[in-house]
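One chain follows as structure tokens, the form predicted alone.
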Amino acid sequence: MKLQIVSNRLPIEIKKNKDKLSTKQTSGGLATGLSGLRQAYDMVWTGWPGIHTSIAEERAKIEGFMAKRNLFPVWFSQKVYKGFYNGFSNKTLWPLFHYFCQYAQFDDGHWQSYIKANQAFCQRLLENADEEDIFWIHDYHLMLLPQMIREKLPHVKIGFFLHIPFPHFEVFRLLPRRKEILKGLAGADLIGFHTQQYTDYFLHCVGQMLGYNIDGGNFADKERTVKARSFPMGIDYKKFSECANEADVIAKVKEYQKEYKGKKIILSVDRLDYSKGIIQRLKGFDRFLEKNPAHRKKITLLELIVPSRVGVPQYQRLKKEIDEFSGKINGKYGTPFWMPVRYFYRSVDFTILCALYYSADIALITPRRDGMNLVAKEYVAVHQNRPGVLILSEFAGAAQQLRESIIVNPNDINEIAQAIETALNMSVEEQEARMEAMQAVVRKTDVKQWAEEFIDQLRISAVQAESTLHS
């Protein structure tokens, strides 16, 4: 029996520079969370290797390298990948599921590429699968795959986890291929979401659009029971909670303390995306400075934005808007010796990220819609024996767990400004009490516990589904 992990990307990415191939570990907490399962299962991972090549020798070399690590690449043409990934996944599903309906594009060519890509994944999996395997499929790129596998291997255990929000019925119904997506997911035994709200939205759509009877989070698909449950994803708590003790992190913290001496640091960390509420956050900070002149020169917003989907016009426009508004704030309030906004557009390594988390007096995390938001949990985990305040959007999945944060509506710039003022005036004792309560939650629901709980529930669900089928 194997545990078959399936995601759009493999945890190792192949790069090609001229004729030379190289490898790079991909970022993200999924590989970390699944590492604990390797001890209990023969785990293999299927996904795109990060490169398009039709050269037989290159493919064979990549296949050989990956096979030694139990990784199996999926191959398709650049045209199919563009329509599948850039098209239907990120121009249709992503904006719609994040409630940016005005950005959603409905292109039949993209849909056909999405089908072909999911079929390519299915075909690749069948080359290395049997009925005893457990399949765990991840995210919105592969929502047709559970049913495709089910048709070929009717009795295998199939789990699916969605890492982004599942939208309300009135938003999801805008999708022209909504029934096909729901039927694709219904091929799974267990479907997981970050929050109970996303789970309820999904079940409501299944009931309304497929006509299935919903019973306590379960529904029957062709006499087989399908379960939908919430599994809030966590982080590698130990890794983040212990990082501030590392010498290179301590050195960086001292550097930041010297540079920002006498100033409070507000930190925001985001991938460049319209769902992250970056402009609204900057407007909220601008409003705070406008209303609180006494705090000028005593506070700095560090805005760290990681590049994403470079070359997509929508994201280029967003970056330009961020550049301009950051400059506007600095031009309005800055002096030769103080800039209210320090804006960095780049990725940073783990050491710098941890030092920034530890140095920040306030974390300002205000997405307009987010599946979970692990940055909030990372900030909390790093702040061991150190006061700090988390300001968090009510539309981030993490807000359901981190209730001792200051919860804000990210669209209300006055509320953001007020939250900053509240955080600055909060006593050290209250900061510490809130932080300790949130740390207890993040510690208890770390990423390895999340993965183990999902697989345990999947095994139970698959057995129950089979018993229902044969009863």
The other form holds:
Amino acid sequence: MKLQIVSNRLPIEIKKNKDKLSTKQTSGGLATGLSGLRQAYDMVWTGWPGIHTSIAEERAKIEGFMAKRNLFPVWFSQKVYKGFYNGFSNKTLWPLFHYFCQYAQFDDGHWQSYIKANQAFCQRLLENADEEDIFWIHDYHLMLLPQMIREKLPHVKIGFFLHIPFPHFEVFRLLPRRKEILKGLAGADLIGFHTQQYTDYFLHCVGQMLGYNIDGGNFADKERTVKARSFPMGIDYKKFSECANEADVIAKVKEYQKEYKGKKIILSVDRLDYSKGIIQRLKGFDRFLEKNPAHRKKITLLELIVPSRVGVPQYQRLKKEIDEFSGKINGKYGTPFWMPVRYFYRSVDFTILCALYYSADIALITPRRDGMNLVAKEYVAVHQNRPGVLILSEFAGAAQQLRESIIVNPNDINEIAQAIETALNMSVEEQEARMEAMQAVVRKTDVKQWAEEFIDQLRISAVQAESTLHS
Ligand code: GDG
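Please could you give me the other form, the form predicted in complex with ligand GDG, since above is the form predicted alone?
Now the complete complex, all chains and molecules, led by this one.
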């Protein structure tokens, strides 16, 4: 019996530079969560290796490298991958599921590629699967896959987890292929979401669009019981809570303390994406500076923006807008000795990320929609015995758990400005009390607990589904 993990990308990616192949570890949240399960299960992972190649020798080399690590690459033509990934996944599902309906494109060619790509995943999985296996499929790229696997292997255990929000019925119903998506998901035994609200929205859609009776969090697909539940994803709490004791992190923190002496640091960390509310946040900071002249020169907003989907024109436009707005604030309020906004468009290593989290007096996290938002949890975990205030959007899944943050509506720039003021005036005692309460939550629901809980529930659901089938 194997635990088969399936995600769009493998945790190791292959890069090619002038005919030379190299490897790169992709961000590790999910991989860390799964590491605990490695001891209990024979785990294999299937996904795209990050490269297109039709050269047989190259493929064989990559397959060999991956196989040693229990990783199984799925190969696509560039055309199919583009329609599947850039197209249906990121131009249809991503905007729609984040309530940016006006950005959602419906292109039948993209949909066909989405089907083909899900089929390619299915085929690859079947090469290496048996009826005893447990499948755990991740995210919006692979929503047809549960049903595809179910048709070929009717008795396997299949779990699916959605990392982004599941939208309200009125938004989901805009999708031309909505029924196919729901039927695809219904092939799973257990479907997981970050919050109860997303779970309820999904169940409501299943009831309305597939006509199934919803009983608690369950419904029956033919004779099989399908369960939908919330599993708020966590972080590697130990790693983040202990990072401020590491010598290289301490050294960096000292550098920042020297550089920002006498100033408060507000930090935000995001992938470049319209869902992250970066412009609204800059506007909120601008309003704060306008209303609080006394704080000028005493506060800096550090914006770490990680490049994402760089080839997509919409993301290039957003980048330009952020460049311009940051420049506008600096032009309006900056002095030769003070820049209100310091903005970095790149990713940083773990040491710098931790030093930034630790040094920040305030974390300003204002997505307009976000499935969970792990950055908020990481900031909290790093702030051991160190005051700090988390300002968090009510539209991040994390806001359901981090109740002691200052919750804001990211569309209300006055509220963002007011929240910065409140954070700056908060007593150290209150900051510490709130931080400790949030740390207790983040510690208890860390990423390993999340992964184990999901797999435990999947095993129970699958056993129950089977007994329903045989009764
Ligand atoms: C999706 C959903 C959901 C960021 N910059 C650097 C860096 N990071 C790391 C952070 C964090 C991760 O990337 C970002 O995670 P988020 O949860 O904030 O956001 P998405 O990438 O949009 O993730 C989201 C998540 O899936 C999990 O289900 O929470 O809602 O959209 O871990 O630390 N890491 C390093 N350098 C950087 O510059 N080392």
